[in-house]
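Let's start with one chain on its own, the form predicted alone, as structure tokens.
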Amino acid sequence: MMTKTDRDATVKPLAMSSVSKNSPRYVVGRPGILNQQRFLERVQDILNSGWHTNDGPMVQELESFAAARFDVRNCISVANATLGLELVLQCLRLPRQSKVIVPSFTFVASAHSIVRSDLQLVFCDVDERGLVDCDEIDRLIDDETSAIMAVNIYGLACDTERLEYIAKRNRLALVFDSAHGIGVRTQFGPLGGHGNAEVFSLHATKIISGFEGGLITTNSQDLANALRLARNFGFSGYDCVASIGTNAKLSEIHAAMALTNFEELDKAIAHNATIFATYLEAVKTPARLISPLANESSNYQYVAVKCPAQSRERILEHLLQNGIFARRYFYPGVHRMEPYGARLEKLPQTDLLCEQILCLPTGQDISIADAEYIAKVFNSGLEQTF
């Protein structure tokens, strides 16, 4: 296993000097839109109405549409998912400096939202697919713990049933960072209605792009009411501020983009599933794709490949040199990033996955032929390490 020094030494050369001089042809998370004409019609409606923000008709339509797809009582749009996480933690009114358990194998926004909410961060380890280890969460809970933040990654879902049991048994709040989770289903139904709240991303790299943006879902009417106040400075009416808040509103044009793409979600998932199946057949062992379980329905948001740790950096360099912009997720692990680098948690599975995972390009701009070519380049890089 590489040491922290070894990891740090590999970051800049791969990020800066290994990419071909031309712009990469294949990119992880390149944004797309399936119905450009419908989007432009909505933009014209926005321009004609003069209502550009402040809970306009596009935002209201998006929230209603999304709530129905998530099968949840309330959906609250926000300017981005990071603010969404912060608003949820704020509106849950957790005790100051109480502990929130979160995996380190996640995007750094998960951890930042906890620290910025004046709460203590406790990192937990993950299982072999990168999802929170429920046994580890059980072990870490103490009298100062107030909440669990679980993370659904790559279009895969955590063990939502067990997490809800753990949270209820210990009287803890449960928040899901479901940035990758739009359209994902477990055996109990779609993501969206679990825990106290779930937060989804509408960033341009996600399966539903709003350019930027986020959605918070909850079945708690009280929490939804508090969130709607908090995203708009705490205004409860004209010149009436009822609570502390911020400016986290989603604009009309962002809502129009998200709504247009949301209407095409099933088509996007079907395309991603085809690309995933192509990679699954083409990528050679000992590398292997991280796949959904038999009782899960993924959106195939990302194609995550588990590589031999000793081969991953060479494969990545080989892909970059051939114009394929693959990504390490979630390298090097939040617990090893500078703001958190002095922490002492031992997270062996997280460390291992951070040395193994590569995400390959997928999405609407990637065809089956593209995926076959990318897999061929991947395999040639893999072969060079053995």
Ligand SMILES: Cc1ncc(COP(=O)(O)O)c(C=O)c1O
Contents of the next structure:
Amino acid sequence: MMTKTDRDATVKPLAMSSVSKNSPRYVVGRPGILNQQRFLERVQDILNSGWHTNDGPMVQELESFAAARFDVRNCISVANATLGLELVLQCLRLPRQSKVIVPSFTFVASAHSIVRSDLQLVFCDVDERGLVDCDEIDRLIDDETSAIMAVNIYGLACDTERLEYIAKRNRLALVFDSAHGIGVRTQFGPLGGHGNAEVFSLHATKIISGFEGGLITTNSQDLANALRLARNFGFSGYDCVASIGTNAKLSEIHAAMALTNFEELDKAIAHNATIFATYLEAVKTPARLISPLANESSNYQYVAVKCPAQSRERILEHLLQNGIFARRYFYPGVHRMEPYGARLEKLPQTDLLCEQILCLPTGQDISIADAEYIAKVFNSGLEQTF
Ligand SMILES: Cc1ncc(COP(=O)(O)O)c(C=O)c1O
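Having looked at the form predicted alone, could you now put up the form predicted in complex with this ligand?
All chains and molecules follow, beginning with the one already shown.
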């Protein structure tokens, strides 16, 4: 049995100082904007209108634009995806301290949102691409389980159909953390209308930046109504508070940024696809990109490369020495982080991926020539380890 100390001993933190010392020119997750002029016009409109927040016209336009793109009945904007996940879990009214199954191979916010909603989390393992392993989920469900939180990472999609079947058969709520998922399509259509709700991030590092922000999508009118109240302190009118809520509203400036970028989504995906194709061709084996399936259409927001575990740290360092800040995303796995480190789940595939993955820079300010250069440096780092 693995103890907390065993787990901690294997974590290799990356010192911030080593990143700033090498002042990287290429960084994973640098924000971009495709139509700055349009954004500035919208900012001017906001200033002219004097309506800065509280469900203003920009927020409403963003929500209807996004609902149409997600092909879903309701889209509710929030201040960030983390709060979006918390509000969904809380508005679903799951029994206190019931269990929610979630992968550990995710950003820590997925797990925090469960614990902060007075629920117990149970970590499940993932498949070779880092997406929830449905057989594992089936195995972990017991009488105390109330929900599954599946995570659509890297611009890829979980097996949404099978997850919906499992959730229905076991009468469980199903929430998708689709923080990376704007613009992703499965064979059944765009992400957005699956499970009870999906939550997308508009953080500056995502394909649609709102500086900060999040979008919740749901086909349930009741859930949407509860979420709209909950993001605004529970206010149902000027003086009437109908439920417990918080302040999770998106401001008009954030909505303007998100809407402007959303209008350019197809261009952003097309650019990312070209960069992905460049890396796919240039990165040498045994390293390998995690790729979408044939029936899946990615937004290519992340270029996640599986490296041989014994080479990954050397490649990371070599890239940094050459001005490239790649990320071990995700690392070290939420189950190895301090607040969760005493847990006993065995997650072999998660542990393996956490030792192998490096995400390479992509996005609007990376050109094909940049990607070729980064791949060349990557390959030379890889060669040094053989
Ligand atoms: C998988 C995942 N879930 C949730 C979040 C949290 O999103 P936000 O920063 O909008 O709160 C992130 C952010 O990177 C993420 O990667």
